[in-house]
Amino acid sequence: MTLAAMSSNFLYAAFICYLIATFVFGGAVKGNKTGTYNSESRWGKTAFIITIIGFLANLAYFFTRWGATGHAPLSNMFEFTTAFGMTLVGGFLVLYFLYKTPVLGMVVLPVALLIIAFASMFPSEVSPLIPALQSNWLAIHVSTVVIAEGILAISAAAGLVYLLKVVDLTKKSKQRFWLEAIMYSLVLVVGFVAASTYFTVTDYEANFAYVDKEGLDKEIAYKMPPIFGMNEYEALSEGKMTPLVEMPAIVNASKLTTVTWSVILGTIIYWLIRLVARKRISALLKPFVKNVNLNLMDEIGYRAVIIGFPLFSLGALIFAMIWAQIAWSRFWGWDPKEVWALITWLFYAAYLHLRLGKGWHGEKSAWLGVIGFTIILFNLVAVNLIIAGLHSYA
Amino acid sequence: MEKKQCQCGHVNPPGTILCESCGRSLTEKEQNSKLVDMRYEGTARRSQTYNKSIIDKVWNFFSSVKVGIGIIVALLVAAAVGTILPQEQYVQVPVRNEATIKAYYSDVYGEVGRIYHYLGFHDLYSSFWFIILVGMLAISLIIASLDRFVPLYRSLKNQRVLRHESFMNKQRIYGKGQAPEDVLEKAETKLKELKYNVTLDKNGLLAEKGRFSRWGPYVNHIGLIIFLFGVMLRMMPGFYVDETLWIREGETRAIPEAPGYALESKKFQLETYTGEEKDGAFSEAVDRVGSVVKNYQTDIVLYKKAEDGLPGEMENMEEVKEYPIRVNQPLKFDGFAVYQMDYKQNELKAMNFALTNKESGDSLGELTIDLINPEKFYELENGATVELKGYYPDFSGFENGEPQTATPLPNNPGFLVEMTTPETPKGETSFILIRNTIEPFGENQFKLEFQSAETRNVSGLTVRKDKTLPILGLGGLIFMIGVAQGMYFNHRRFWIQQKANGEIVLAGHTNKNWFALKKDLDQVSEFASLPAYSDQQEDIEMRMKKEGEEAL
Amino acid sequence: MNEKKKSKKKNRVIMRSVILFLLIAAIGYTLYNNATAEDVSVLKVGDQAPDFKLVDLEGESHQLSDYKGQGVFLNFWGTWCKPCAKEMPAMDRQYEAFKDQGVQVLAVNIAQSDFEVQSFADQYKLSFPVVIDKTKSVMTAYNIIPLPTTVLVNPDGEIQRIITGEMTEQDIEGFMEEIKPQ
């Protein structure tokens, strides 16, 4: 077996461990009645050990892939996103070690699973580094960022648990709406994974010629049935669906098609869940958080931010600037990825000032934690895939 | 506002919430609250106390955390708006000027682009209002820090060991009860073991650990201010150099803004991954993408003029070093760095011709015209010669019968030649262009037939020098020290008092991580048999929760 | 007590005003720099003209400082630059008129081949020395961007005037008059 093949097997193993651990943590939460600082049950311990095994497999994936490619596997969408899933679990392990809270695992692990599944939808073959990335700073800068983001994301997980407990789902409110919106967007990721997997397995491909925004003739391969057509498109493959609507040149209709399929599938799945369960997903999860210690969740959320913020500053701004000075001759160039790193940093700075200076604890702080995660995801997904810039490696 | 005298006799500055000396609550609001507000140790934030003149008002505005957060959020939103459409510097237009950029936005992005450009968002980050926002952030950082640091420093410096009971029982961690006689000594021993600084006074002790973490925010703000100062300096003329140098293989060029230095380009090369042998692992990726660049490299020689050398003196240059400039590996010298940024491949360098008889096709030999430094005479076999009468490296047409050149670069070379052969001793004139020959004085017998061309590559290098880098680096370092100090350490304190009746009162406070504080206290309690304590905040919440459940 | 309080308050206001003033001035200055950043040129009128040494078509060296005591009419040009070509004959005529009055013309070609420069000089029958800045080092030292640019150096070796763009014969005559030694 080649190193690269071994590496993917380790990733599968990690994925399966996380999947099992999710359910065991669920069991641990059900069994936990006290909800105090030290409420670790036997189930919790088991789940923790499974998670650690999964994390070790995940690390093994990381380092075997490093061995196979000769560079830190953090250079494209697949690699970075997978690493993000891994550090999310790593961040959870650190905080679990400190606080012993199974409920956090029940939230973090499914999110990590989604993130890794999402990552696998991108081309995952080992790829060489372009000159701009050939530097030790790739490992230093990106790994610091991805660790910091993994830890910061824990703050959102703790926040989500907090909100699931405090938001009153019996009355109509903004909070109820937005909480459910979070659940819905998580299901949309499932929709994306489902759509991509289906059309990949069925080997769908339709080729089109089109004119891009600079007026140049280009070709593109759709991996999903074209709902939207590229600007002035012309079908090159026969017997495939004709796009329903043609988009102007500035819109990448192929990506829009992918998004639309994900939304369609995700929405179907979401409503199926609701029809079967006859309640909102947040209401479905509510019983699990019944015994949660709110103070503890608040503290975990805050702790995650104060551990993650300095790391994020170091990795996403300082190391980033040092490397940019070396590779691109300027430490800062207002590239979208840079700007969004700054936005993330400013956001967490505001979080800290609101908490320390204005006393925003509890629910407000929990919402902020969730919003912070959204910004991180935006920078990961949207900035890479939609806003083109120097960092568009995917 | 007046100064406040506490019941204990201490006179506090106006605006104080908790007496600096004994800790009694001084405001009514504070007296009625269940837990004490320890944020700035209950000291008066300076600005709030005076609010008379305009200066005070402006000062107070910038001192407010709310305003600070407002500025942060405004910057955040503005920064985000700037990423909706690409910024001007990332826009590709053939000719760069205001009109073409404006046209680009409306052509490519339609109405949205037009409005975006109209609002100036295409160059948002150097717009005056964005700079003002950053400046306001700097002012807020300075004033808010000054206003809080000074009183906090004073109050932590002058802490008293014995606090009033109303201060103790409003701490989040609080306990009261009987304890053995030697409890204070034992607690002291254990606390010292846990690396606390213990101060004793009469019947009480104050144990403190990690006070320096309280300065973290101010240290990181100083770092940010230094960083912003560096950014400000950077905008002044002369603090940094940013020049582009296009250099062709074989050329020697003075380095712009680096007096006395010159670069010679030996070779530019572009390598791609083959997907074979050493890069075998990447074959799949290379196949999918088509071609992946492995390396951009310009091999250069750096020269420095001799001490008494003058600009223009070629012979007086000394070789400093040879270096391959690659992406991520800039050439560095004397505070400058030269980067591999761009390239053009296959610019014409020389052309080979054969002098041929048009009718018979016989060749009288070949000649090479160096397009960079052409010769005037070319001697061929049998006494045939070619004389270069005119050379137009970038031929752009005729003006008054004169051939013109648009640029000095050999993009479209044109040659005016006179060919002399034994058959045509008077010479024949011909104007040669790529794929075209003009014979101005009638039909010729001979022609110069194009054989082959030699090319060379051009490197686009960027020359940088940035004197502010050390300042920015220092700012970044201090910022990191500050955040680590403030966030990875915490300030823990315990107050323990033994009353006359032997009863022990204890209270604990930390600026974060209550979990660890309780762990410390548990250890001390066990060793010194302190009375049980409770987390009053959790108690309050429990009570509220119970009340809530009962109400249902 | 009251006196003390008053002076304390006065000090406070003064200190705050000074700090605020400094900070706002810093922002103002930054804005000013941001707005004018592109207009900064390295050489200004009145500066000492940087010395250089270039070789002309006859192989003779010309060092700027050798012409101290004379006015130097320094013209940067290239064969592809049409306005450069247009002003050459007028420069040549004026050179003939002024060369005995202590005005020297140096035409600095920007890194072209000997052949092109020689053909050009022959075509226009230039009588003043034409030197070639092979490495663009003089161009860099003088921060020349558009062509033609003419730098007038007075007999003291200082920059008298910098002209970018084409000059008429009248202009040229006036400029030579300007740098003529008294």
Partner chain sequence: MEKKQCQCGHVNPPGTILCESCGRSLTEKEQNSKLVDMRYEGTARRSQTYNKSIIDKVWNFFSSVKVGIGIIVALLVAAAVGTILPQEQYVQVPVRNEATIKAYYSDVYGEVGRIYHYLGFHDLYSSFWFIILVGMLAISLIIASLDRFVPLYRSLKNQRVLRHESFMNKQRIYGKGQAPEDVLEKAETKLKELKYNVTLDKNGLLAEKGRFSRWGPYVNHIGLIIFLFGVMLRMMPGFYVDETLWIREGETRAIPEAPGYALESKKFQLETYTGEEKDGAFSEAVDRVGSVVKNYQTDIVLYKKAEDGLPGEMENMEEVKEYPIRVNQPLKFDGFAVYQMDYKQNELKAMNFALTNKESGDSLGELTIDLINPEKFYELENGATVELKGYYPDFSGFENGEPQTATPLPNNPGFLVEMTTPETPKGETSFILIRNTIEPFGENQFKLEFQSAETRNVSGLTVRKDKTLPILGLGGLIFMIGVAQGMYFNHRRFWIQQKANGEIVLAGHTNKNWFALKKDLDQVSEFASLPAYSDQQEDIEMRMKKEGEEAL
Given for the second form:
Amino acid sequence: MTLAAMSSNFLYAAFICYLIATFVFGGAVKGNKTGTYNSESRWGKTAFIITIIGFLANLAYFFTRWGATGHAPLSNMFEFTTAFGMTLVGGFLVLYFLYKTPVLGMVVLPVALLIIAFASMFPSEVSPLIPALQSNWLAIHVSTVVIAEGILAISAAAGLVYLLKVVDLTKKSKQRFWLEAIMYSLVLVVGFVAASTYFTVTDYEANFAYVDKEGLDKEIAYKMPPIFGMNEYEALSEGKMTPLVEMPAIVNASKLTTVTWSVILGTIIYWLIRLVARKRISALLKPFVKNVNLNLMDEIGYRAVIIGFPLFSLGALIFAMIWAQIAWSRFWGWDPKEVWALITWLFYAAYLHLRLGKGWHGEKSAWLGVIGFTIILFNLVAVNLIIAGLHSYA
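Instead of the form predicted in complex with its partner chain shown above, give the structure for the form predicted on its own, please.
Partners and other molecules omitted; one chain follows.
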């Protein structure tokens, strides 16, 4: 068995462990009357052990793929996103060891599962690095960023638990609307997986010629029916759907099409859940947080930010600018990825200012934690997939 095949098996094992641990943590929460871990709870102990096994399998995937590729597996969407899921679980394990909060596992592990499932829809073949990534700074810069984002995501998980506890879902309010919007956005990831799986199984492919933003003639293969067309596109495949709208060269219309199909199917899935359950998704989850210690959730969210923010500053700004100077002979170039890294950094700087200087604790802090994770996801999905730039290879 090759290292590449072994790495895939390890990732699959990690996914299964996280899935099992999610349900076991649910049992720990149901049998817990205080919202914190009970040393006598076999559910909590079992869930923690299963999660550790899954994380070790995740680490085994990471290092066997490193051996198979000859470089840190952080060079494309599949590799980066699987690493993101791994660091999210790793951050959770550290905080769980410190705070013993099974309810946090019920949020973190499903999100990690969605992230890994999202990653699995991208090409996972082992391929040589493009010249721009052939540097030791790949491991230094990207690994620091992915660890930081995994830790910052814990803040959002704690914030979400806090909001599920305090937001009154029986009354119409902005808080209720936005809390359900968060649930809807998570279901959209399921929509992406469903859309990618369906069109992969049906072996859909449509080829087009187009002109990129540099004015060069190129070709692209759509893996889903093209809703949006590339700049000055020309169909190369017969009998395929014609794009409804032509996009400018700065937009990757193929990936925008993928996102659009994900939204369409995700919305259908969301409303099917609503129709079957006859209630909002947030209302389905609320019984699991009735015994949550709000002060503990607030503290976990804050501590995740004060750990993750310096790491993000180091990886996404300082290391990134050093590598940019080496690779492109400039520290800063207003590339979309650079701009959104700066926006993310400014947001978390504002979070700390508002919390430490303005006393934004509790619900306000929880909303900020969730918004911060939304910005990270926008950077991961929209900026990487839709907007063309120097980081488009990632």
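Keep in mind that this is a model prediction, so the values were computed, not measured. Positions refer to the first chain, counted from 1. In this text, the rigid core denotes the largest set of C-alpha atoms whose superposition between the two forms falls within 1.5 Å.
- Rigid-part membership between these two forms: Ala206 and Lys358 are split apart, as judged by which of the two superpositions better fits each C-alpha.
- When the larger part is held fixed by C-alpha superposition, the smaller rigid part is turned by 15 degrees between these two forms.
- After superposing on the rigid core, the C-alpha of Val259 is displaced by 2.8 Å between these two forms.
- Taking the core as reference, the C-alpha deviation of Ala235 between these two forms is 5.5 Å.
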